[in-house]
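Taking the form predicted alone, here's one chain by itself in structure tokens.
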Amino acid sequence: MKAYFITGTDTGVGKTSITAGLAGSMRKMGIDVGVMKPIATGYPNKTGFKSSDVAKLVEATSTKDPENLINPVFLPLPTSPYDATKLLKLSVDMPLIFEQFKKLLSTHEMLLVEGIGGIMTPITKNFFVADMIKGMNIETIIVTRATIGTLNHTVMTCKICEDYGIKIRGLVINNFDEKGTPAEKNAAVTLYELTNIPILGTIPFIKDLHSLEKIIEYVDKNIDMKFLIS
């Protein structure tokens, strides 16, 4: 069984879209791929799932795994898990998360685990997303973007992984805009020079992020999928 934890340099970088695209692409390759969103926050929506992120991941894989296995913890406030638990007077059951992770890992050929926020998003006062990755003992894929600030955010994220002993499989540069500045277009080269981490691919600007079919198509064309499944 193989698994990757998809994290990002910050919130809104496109982790869910990239995870769904990777999952859909792997499924097209005939791989039995499972998905997991250990912790989700936000207001419940009308997709049939508490979290719209979970709904997108399930759509990409057509998995029959139950929602409480894919998403063991849902906190109905659009904020960090730590803030949500304080405001809602709830707690995050990390043993349950790790238990469900092991179940999914044993069920599928490939498991993609999507994080929440960035790598140092707090789950509790002293437990961060990095701690969760470390506990799962799997490689991570970092989703970043080609905009001003990406060098700082990406280098810091890679540094945290190094400090925690988390192996990085590679970087995915998301939201690449063909009309961007020369500096933005050069991000992949510079990020590799600074981090020495493989660039798995750069996803061009996608106008309709609601089109899962389009996201999977862009992942197929722009991500080194053979490297990920090898």
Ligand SMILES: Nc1ncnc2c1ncn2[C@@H]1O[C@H](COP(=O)(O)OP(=O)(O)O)[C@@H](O)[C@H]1O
Contents of the next structure:
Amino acid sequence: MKAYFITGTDTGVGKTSITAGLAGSMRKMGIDVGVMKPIATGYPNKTGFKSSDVAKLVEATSTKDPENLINPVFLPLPTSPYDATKLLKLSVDMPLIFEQFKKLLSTHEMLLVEGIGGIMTPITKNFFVADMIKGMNIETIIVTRATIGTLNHTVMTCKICEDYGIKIRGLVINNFDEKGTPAEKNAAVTLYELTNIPILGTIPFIKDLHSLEKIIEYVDKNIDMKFLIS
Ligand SMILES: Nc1ncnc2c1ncn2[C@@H]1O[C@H](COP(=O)(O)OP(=O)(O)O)[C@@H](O)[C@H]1O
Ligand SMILES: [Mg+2]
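What would the structure be for the form predicted in complex with this ligand, rather than the form predicted alone?
Below: every chain and molecule of the assembly, starting with the one above.
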């Protein structure tokens, strides 16, 4: 009954990939891992799930949990949840999200919840992803990148977590290129210096990421999994 909320410094930073990698790695350790994507937005896809993120998370865990438990809210427009609700004249059922969250939490040893966008992505005009994390009352893992601009985005994300009283377990630096720019090579050291948050590990840019095995392999090798499951 342990859970992490995986957020990121931005959309496209690698939340789904890292969550799938973490879930796959934990599963290999014999842990019963559940996954949740409380709110997803986007156009229809061919995965058999409303959200392609959900398809990836399900593949990583082979969970038998039904889609409406894993992903209680799907809004068919690739925007923030708030924009989607305005444009489609829909609403987000937050009580349902918290109800499904509790069910998943009570039926798995470990639950990994993937956020949407970043920490201040709006769900309604005055309810953000940060409020959802606060409501779930679980620790976060922040996925960030190493390229220039990451110091600003990561420090801001950590600052918001601090303001909300959200505990951060650690940072995962994704898409790291060891032959990258000086800013990139220095990112882990400087991010730790500025935030004092543990760096759980770095994951390089992986050429053939379509293979789930590849990301699991890197997560096993590069992420401090013992610290995460303890
Ligand atoms: N380490 C990596 N190496 C190569 N491609 C990556 C890596 N991490 C993420 N990607 C790719 O970047 C895109 C965005 O990643 P994703 O995990 O979907 O981000 P998010 O969930 O934060 O939006 C996807 O196409 C994914 O396959
Ligand atoms: Mg995602």
